[in-house]
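There is one chain below, alone, in structure tokens, taken in the form predicted alone.
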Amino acid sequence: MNRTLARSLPVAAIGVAILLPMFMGDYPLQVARNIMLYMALAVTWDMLLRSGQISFGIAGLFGLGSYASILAVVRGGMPGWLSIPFAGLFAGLAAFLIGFLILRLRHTYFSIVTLALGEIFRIIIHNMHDFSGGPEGIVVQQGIIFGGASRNLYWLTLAGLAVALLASYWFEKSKVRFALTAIRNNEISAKSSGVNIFRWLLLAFVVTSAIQGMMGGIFVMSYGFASPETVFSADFTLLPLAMALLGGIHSTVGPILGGLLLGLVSEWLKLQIPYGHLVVYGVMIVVVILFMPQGLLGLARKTMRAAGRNRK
């Protein structure tokens, strides 16, 4: 019975997600799009975390993909729909080149460098006035993709989330999982077992960066506008990180659970404290790390194990 329920729940969730636009208005669909976007970023952050590397560069790669997409349309005449996979490829290529320089670093040093890279990308875009529009940003003159139709934009974002979830599932069910887990647990032991540490870290970094860039392309094509302050916002780092930690790390289900809960809370916070919601995210991250390090998923597992022991 439990196995049947476990198999039917994902199918039901997929069906509900696909059919949701038939029963909701424009504003609820926009909220749902935001939640799915952040959820995809949370999943990709967790995918790299499974190797033991903590990245603070989500906003940097998201913004890089955003500008790759909108500049390809505005300056290169690329169709809007094609600019989205182009954004993913561009961010993935950038990560591949950068990876040769920074993936030799570990832990705190890697985290600081990824945070700095996001700021470097933002400053470069900010100062390329003639090409990127500078601090004022750049607008897609020919209009938003799909003409701004809420349903189509929702399904586009859902497709981006599906790519992130499929990649995470592949990480979990293939030999990638064993390689990244071995690296996270003990690099010396992993290396002595024949694991090519740099190759697997580079794979994880490139795949997650490409998806983050692709989501940036989806975001900017949905609104038809990009500015350095918008697409390189700390929101795109702190909120996905908080979602993954709240739901439970080193899994696909954890970031989804955290994304659903914190996504709804974040929309409420933005309305209540527009300029202070980032502080709440920071406090939430600290509280979860101190008192619930395994997140809600870990708490649920502990509760189930305790209930099982009590029955015996």
Given for the second form:
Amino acid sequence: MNRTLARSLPVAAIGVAILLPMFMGDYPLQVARNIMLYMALAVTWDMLLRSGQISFGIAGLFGLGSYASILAVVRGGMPGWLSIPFAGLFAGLAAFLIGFLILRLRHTYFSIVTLALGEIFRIIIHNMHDFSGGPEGIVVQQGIIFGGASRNLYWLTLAGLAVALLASYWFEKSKVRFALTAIRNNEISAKSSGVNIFRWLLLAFVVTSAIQGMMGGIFVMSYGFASPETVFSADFTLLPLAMALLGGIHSTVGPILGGLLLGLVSEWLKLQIPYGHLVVYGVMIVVVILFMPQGLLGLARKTMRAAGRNRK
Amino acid sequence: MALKRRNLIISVFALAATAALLLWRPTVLIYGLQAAGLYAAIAIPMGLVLGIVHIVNLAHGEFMMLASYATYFTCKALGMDPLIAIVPTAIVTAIFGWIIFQLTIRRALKAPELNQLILTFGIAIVFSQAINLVFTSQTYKMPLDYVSASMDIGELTFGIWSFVFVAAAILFAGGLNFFLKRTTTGKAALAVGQNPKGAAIVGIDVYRTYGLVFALAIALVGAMGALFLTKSAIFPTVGSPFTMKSFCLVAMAGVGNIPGILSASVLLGLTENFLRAFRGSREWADIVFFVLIIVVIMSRSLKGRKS
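Next block: the form predicted together with its partner chain, after the form predicted alone:
Full complex below, order starting with the chain above.
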């Protein structure tokens, strides 16, 4: 019974996710799009975290992908749909080159450098007035992709999320998982067991960055506008991080759970308090780190285990 | 021997460059030094925490921001000058910092570094967003006349108030040096920083020392918050760039090297103001710091690899 439930639940969730636009108006669909966007970022952040590396540069790669996509359309005349995979490719390539430099760093140093890189991308875009539109941002003259039909935009974002989830599933089910876990647990013993640490880290970094860049492409194509302040906003680092932590790190389900929960709560709070509703995210991060470092998922596992023991 | 020679060459070059700069663009040197004073005075407390408690406090700048807001509203209500408020602010923020330490950071001291980093990141968000919630993103500024005091040397006119930051930085560095080397509590703190287990064996209360050092660092940052208010407008995210800059300077100087923070700040301040002096490169001044941080960290990691 339990196993059939576990099998059918994801299928049902996928069905609901695909059919959702049939029953919903424009506003709920936009909320859903936002949540899926952050969820995808949360999952990719977690994918790199599985190797023990904390990135604070989600916003940087997201913004890089956003600008790659919008500049390809506006300056290069690329069709909108093609610019999305292009954004992913571009961010992935950038991550590949950067990775050679920064993946030798560990701990705090890696985190700080990813944060600094994001800021560097932002300042470069900000200062290249003629090419990138500068601080005022840049608009897609040809209009939004799909003519702005909210259903199609929803499915587009859902497809982006699906890519992220599939990649995460692959990371979980293939030998990538063993490599990353080994690196996280003990780098020296992983190395002596023949794990090529740098190569696996590079793989994880490039894949996650490419997906983050692609989500950036989806984001700007859905709104037809990008400015340094919107696409490099710290929210794109902060919210995914809080979501993954709340749900439970080192898994695919955790970030989904956390994303769903925090996404809905924040959307509600945004309507209630226009300034400073993000304080909830900060409190969430602090509380989770102090009292349940394994997140909701870990808490659920613990209670289930305790219940199982009692039954015996 | 070779090292000494290299150091000599480097210092000769540095002196020559400074002299050339002084003749060519004196304002770069003056404003660069003033900026360096501000950076150093804020970075030194972070260096203290990192050197002794071994925590990267990503809420460092936010503590300063909170102190600035507290000072602003107290001074506004009482019609007081922020300069008088420096000492009371330092005391209040020290208590506040101690409470925050006991409630949160203390519990994470034994946790993996990941947790500590994310914890202080979370605290930073709570602080800045709570201020955003209460006071919105509006900016506040104290109208003070003495801030615009200026001095003329020949043709040159420049503001002198910001030299107060240089004084603060030197005072902090000297004071901490005295505290850590001459007083019993300071020596105990240094011992805890070097080897917590050993310090515990000889009878030092490690956690009490951590709390004390953290509170002291936050007190210094609080004092800087009051001082910062005299010169600048404040808003919820005013502190966060300083967190990054402080970490960069501490990383550049090397953990536990407080005089090194001073020289690193001078380098950062001068380079930024050098770029600001020209029309074409003015906008790129902000990038210096981020490039510098990456270069420093990379070169350190490569050096570590070799040895």
